[in-house]
Structures are given as structure tokens and as C-alpha cells.
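Next up: a single chain in C-alpha cells, the form predicted alone.
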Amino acid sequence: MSGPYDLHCHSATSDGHLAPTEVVARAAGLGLAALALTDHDTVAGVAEAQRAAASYGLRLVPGVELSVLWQRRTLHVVGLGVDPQEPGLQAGLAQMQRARQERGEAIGERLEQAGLSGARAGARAVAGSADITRAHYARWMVASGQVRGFEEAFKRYLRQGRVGYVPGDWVAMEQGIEWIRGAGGIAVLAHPLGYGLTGAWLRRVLDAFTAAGGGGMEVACGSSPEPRQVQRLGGWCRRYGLLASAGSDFHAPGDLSSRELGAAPALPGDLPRLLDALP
């Protein structure tokens, strides 16, 4: 299909600001032809997004973004074209949500012990019905005047090595890919340059990712907007025979930590587009 699209974004069902319907409306208003909703470890917003997309004549790709572990590193794998109701995926996501809930509570305990009174209640108010994440704590800190901005919240409290950091009890990368494939989806390595990996380590990740059945990689993504970065990722995509994906990682309007819907740079023209491989 032709027209602009975005295969990586978030709603208030996880750590975004907008409801799924509002995300779809924004995408339609920006002229996107297709959108994938890829909330963290949940597909709870997909049905709402699909209904909204139908009213706008926009193609909605059901998706999810899984947090996984490989060699004790946390990576993100996006599943695109999944069946949200597939039992194996549903069971896996329930497991992930329990891990997220436990992590969210543990982060709050650490922050309150460090003197940020009301952290858990504040983050819960920000999160609404979603599982509490570090992003919700960061937004509460900004809103309550604890820090001046989102990045400062992570730098002072939430980044690895800081008082509020709690490692996630995520599943192995191979298991996450199995859930995605079992639900009829394509597993995509999200924002490959966002993990601080050297070229040698990225090669090891891609070796393991493709061996486990991973089929795509984000080449044009919000965290790697520079042309040289896109070209570098395009080279890895060609080397491993992966389908190329593009996504903004949108979370909220005006959010300096992410890009606008549809604002990921263009894919190199010779790469096979993952969108074209989806039913």
C-alpha cells in the first residue's frame, strides 16, 4: 500500500497519553494510511483502535511491544499482525502484566524510601487503568514539581543505577518471539540503536534474534532519526535478510522523548517493507 504509515506507537493503555481512539484520530488527521498500535505487553487497546480506524478508513495493524531479556540485557520486540485473542499470546501477556505490576510497586517503594512521598499514589493517578511504568513515575515527578523535566526524572531517579531503578522480570527473547509467531505475527527488533550496543554486540543480538524466528527490524525509527543511522540499520537489515519496519515510538503530543506519529524517516527504497508482508 502507498501513503505514510507508522508501525510503532503507544496509547494510554500502556504508557502513552492518548486513548486508543485519540491516537487513531490523530493519525488520521496527520494523513496516515496505516497504523500499528503497539502498547507495552498488552493488546487491551487494539479492539478500540480497530473500531476507530474503521470509521476513518485507516488500516489498523494489531500489535504489541514485548520487553524481553537476552544475555541479561533488556530488549524490545514488536509483534505486528498478531491475533490479539490467540490463547498463547494472551497467557504470555498476562504473565508480563504481573511482572509489570510487581515492578511498578517496587519502584514506588524505592522512591518513597528515598523521600518522594506519595510516589505510588501519584503514578497510579497518572497511569489510570494501565500498569504503572517508569514513564508514569516520571510524569508524576514533573507534574508535582519534583523535577524540571522527563529526562531529569530518569537521570536522577529512574535510570539503571539510580535509586528508583528496578530490573524487569521479563521473559527470554526466544519465548517472546514464540508468542508473537504463535499469534500469526512478525517479530520486529525495535529501535536497535537504542540499547547502547557496539556493532559486535548488535551482530550477536541479530544472530540470536533471527535464529529464534525474528523476521523484521526497525530501520527508520524515532530513536534513530539521522540519515546515517537509517543507512547503518539498512545495512544490517540487508545482511540478515530482515523485513524493514518504520515507526515513531509515539507516546504523547509534544513529548520530547518521542517523535510525532508518522515522523520516522523514510526507509531506503531497496529494502523489503514489512508492511507489505502483513495480511
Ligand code: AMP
Given for the second form:
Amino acid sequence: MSGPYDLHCHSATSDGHLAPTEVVARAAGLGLAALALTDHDTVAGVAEAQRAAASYGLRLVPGVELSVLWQRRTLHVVGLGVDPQEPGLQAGLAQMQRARQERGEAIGERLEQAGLSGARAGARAVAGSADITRAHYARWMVASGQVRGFEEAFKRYLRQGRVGYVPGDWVAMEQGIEWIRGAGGIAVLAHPLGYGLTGAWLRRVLDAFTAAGGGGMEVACGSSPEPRQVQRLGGWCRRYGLLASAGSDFHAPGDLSSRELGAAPALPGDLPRLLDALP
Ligand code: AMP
Ligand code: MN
Ligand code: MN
Ligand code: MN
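Could I see the form predicted together with the ligand next, after the form predicted alone?
What follows is the whole complex; the chain from before opens it.
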């Protein structure tokens, strides 16, 4: 298939601002031919997105973005083409949601001790029925005037080394890849330049990722759109024989820290496209 598409985005089922139906409507309005909904550690929005996509004639790829641990670092692995009902994946995601709940509480306690009273209830209210992410805390900080902007919330309170940073008790990368593959999906290393890794460390990550059954990597990412970045990622993708994925990591309309749906840069033409390998 051809035409614009997007294999990485979020709805309000995790830390996006739009309901799954609204994300799909936006994608259709922008003329996308295919969209993967990849919420953090949940597939709870996929059924709604599939219903909406059917009404627009848009191809909806069921997906998820898992938070995983490798060598005590948090990485993100996107699962594409997963069966959202598959029991192993369901059980795994239930475990992740418990880890998120505990971490969400721990972040709130730390922020309240640091003087941000009402943080826990505030983030809970922003999240609605979604599991808490740091982005919900950041949105509460902005809305309650604790910080001037979303980025400042991370810089001052939420990033590693700050008072509100609590490492998540995420699944091991190898196990996360198994959950995705067990549910019929392809595991994709998300935004590889987003972890602050040197080339040598990225190589170690890719060695472990491919050895564990990872099948693709994001080469065209909303967060690293420069031609040099795409070329660099394309080089790694070729070397490891991975399928090339493209995704914006859209979270919200007009959001400065993420891109519009479908706005990832173009993939180098010689790379095998992950989209074409999906069932
Ligand atoms: P969590 O998975 O709970 O650690 O939350 C991470 C989410 O927060 C990511 O998926 C992003 O949407 C957002 N995020 C993390 N770091 C930043 C940052 N520096 N600026 C903006 N958003 C960020
Ligand atoms: Mn996010
Ligand atoms: Mn991510
Ligand atoms: Mn994402």
C-alpha cells in the first residue's frame, strides 16, 4: 500500500489528549491510509479505534508501546499488529498497569513532600481512567500554575535525577518482546535516538533487541526528524536487517513536544518497510 501513514501515536487511553475515535477522525481528515494506535502499556483504546477506522475506510493497526527495562535503562518497544485479546499479552499488560499505578502513587507522594500539594489527586483527575504517566503530572503542573510549560515540568520535577522521578518496575525487554510476538505482533525499537545513548550503547541495545526477537526499528520518528538523524537510523536498520518503521509519536494537536499525525519524515527508499510486513 502507498500513501501517508503513521505507526506510532497516543490517545487519551494513555497520555494523549484525544479519544481514540478523535485520533482516528483526525488521521482520516489528514488523509492517512493507515494508523497504528500505540498507547503506553495498554491496548484498551484499540477496539474503539478499530470501530472508528472502519467508518472512515482507514486501516487501523492494533498496537501498544511497552515500557521495558534493559540494563537498568528504560526503553520503549512498540508492538505492531498485535492481537489485543491474546491472553499472554493481556496478562502482561495487567502487570504493567499495576506497576504504573504503584509508580504513579510514588511520584505523587514525592511531589507532595516537595511541596506540590494536590499533585496526586490532580494528576489522577487529568488522567481520567488512563493509567498515570509522568505526562499527566506535567499537565497538572501546568494547569495549576506550578510551572510555565510542559517541558519545564520535566526539567524541574520529572526527569531522571529530579524529585518526582521514580523508576518504573517495567518488564524486561526480552519478556516484553515475547509478549508482543506471542500476540502475533512485530516488536519495534521506538525512537532509538531518544535515550541519550552513545553509538556503542545503541549497538549493544540493538544486539540484545535482535537476539531477543525484535523485528523492526523506528527510522523515521517525529522526535528525530533531521535528515542526518534519519540517515543514521537507516544505517543501523540496514546493518541489523530490521524492518523500518515510521511514526510521529503524536500526543496532542498543536503540541510542541510531539508531532502531528503522519508528520514523521520519509523513510529511505531502499529499506524494507515494516508496514508491508504487517498482516
Ligand atoms: P512515563 O512513561 O510515565 O515515564 O511518561 C513518559 C511520557 O512523558 C512520554 O511518553 C512522553 O509523552 C512524556 N515525556 C517524557 N519526557 C518528556 C520531555 N522531556 N518532554 C515532553 N514530554 C516528555
Ligand atoms: Mn507519551
Ligand atoms: Mn516513547
Ligand atoms: Mn510514544
